[in-house]
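Just one chain follows, in the form predicted on its own, and it is written as structure tokens.
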Amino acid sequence: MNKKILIIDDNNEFRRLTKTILMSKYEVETAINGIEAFTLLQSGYMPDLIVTDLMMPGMGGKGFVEQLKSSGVFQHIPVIVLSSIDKSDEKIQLLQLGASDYLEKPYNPSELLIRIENIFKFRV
């Protein structure tokens, strides 16, 4: 059975591009912001990994990671943050909140796939 990945991004192009890249290896579901993602999670959808954008209306990536990692039910799900924000302090803060990785947009598709594979391979 393929691993399941949830992509959260309000930008249609990035969401579709990321979904297309990941569909060859994984079952992919999408959401347009953190609110929609939590609705999916609370309805029973349990991904093996989440890829989220940082800047989104409603609930952005930072708020989503904070809420996810403070929940008892979903805190184990690894999260990769994708963002066009290239600020070291922002990356550090997200990693401290519990994000597994941070990748800048535009990203290299091969690099994203390798980072996902490494998370799955080395996850305890």
Contents of the next structure:
Amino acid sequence: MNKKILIIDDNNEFRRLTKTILMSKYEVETAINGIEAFTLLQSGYMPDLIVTDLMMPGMGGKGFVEQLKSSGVFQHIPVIVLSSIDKSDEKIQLLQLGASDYLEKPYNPSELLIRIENIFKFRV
Amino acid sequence: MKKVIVIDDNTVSLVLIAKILNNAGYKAIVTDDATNALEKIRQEKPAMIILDIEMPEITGFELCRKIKTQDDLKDIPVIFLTANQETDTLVEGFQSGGVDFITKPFRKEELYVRVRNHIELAESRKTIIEMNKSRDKLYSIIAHDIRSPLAGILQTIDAIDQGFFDPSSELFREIIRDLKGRTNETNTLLNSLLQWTRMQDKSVALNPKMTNIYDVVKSCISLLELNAREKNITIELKVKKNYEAFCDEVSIHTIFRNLINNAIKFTPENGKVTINAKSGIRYVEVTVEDTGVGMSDEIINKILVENEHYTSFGTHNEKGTGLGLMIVKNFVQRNKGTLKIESKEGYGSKFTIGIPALPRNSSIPKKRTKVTEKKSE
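Having seen the form predicted on its own, could you now give me the structure of the form predicted together with the partner chain?
Then the entire complex follows, led off by the chain already shown.
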């Protein structure tokens, strides 16, 4: 059975693009910000991995990762952060909060897929 | 009136210099208390400091050095008063941070000219630093506003290249339309920017003439029709075909193109953009109204109030309203028009542009350029 991935991004076009890319291998759900994502999670949807944008109105990527990684039930879900901002201290911050990976937009679609594959392959 | 502070232990000297400066149109502030001079300078914020060198408690050079260590005072030019013309003295003076010397006895014209020159110099420098800061902010905004759509374009092309889309699918056609939309967006931005840069050169004259507003708006709409249709947004044009106003056609076109583009961008699917016009005695008022996400009062204030010192809109707004509206505001001002923004978050925004109805030197007195803001309930 295919693994499930949740994409969080407030930009319609980006969300659709990432969904199309990931749909080639996985089952994809989407949310437009951290709050909507949590609503989905709390309704029983359990993804195997989450890809989230950083800059979103309401709850952004950083807030989301923070909350996710401190929740008992969901903290094991690996998170990849996508951002159009090129700041290494932000990168480090997010990795410290528990993000598994951090990619800059625009990302190479194949690269995203390989990184996700690696997370699935080498994680217990 | 510009203030000049004079510090000298000799009161006769103080009175004399104060008189010369006051007659020349400056406000002279005198003190013989060199030890508390820093506080006095900070209090008065003068455009120039004149220091006597030979003072009992602290020499002029020492005081100057002290002043130069203070971040808020170090840019005020310092001129020394001395009876001594020796080279060593001069060198030490300049090394301690002074910009000039006046040797006693002096002619009042000499004092006046040196003071005036150095004040002007200091002001030019300050202006240049401020302009550079504004320009740097502008550059980072531009880079950001252009980078966003370009990143999207690049990513999409990569994905197509790597075979993620079936070329015969409807999705593929949608993606192509996406690409077109974003390329247009970047193009519009760059064109506006080019125009704006040209207009900053005040010697480049605008070409104002009686312009048909209906034609201009219609032309903008045809450019942006595709974008609107994609989101199923209706554009309603309620401008009478004979409305004319006195303005530079190219910049007015840019104004409307930016406003309508923004309206479409920030309105969700199935929304509506209405363009209306009203002809008044002084101005033709054109409104661009949308049913979009609206803007907070904070953002409206930033657009209307903060002028050259343009600040970034923060994380929420990387979608790039910043530059477009800055250009709109600038162009409106250059055309001697008015701008009003009304908006309510979650409901929509309404931009009202007032364009002079008649050429400037007509019989009807013209209003001065005005940029106003009004919040709707």
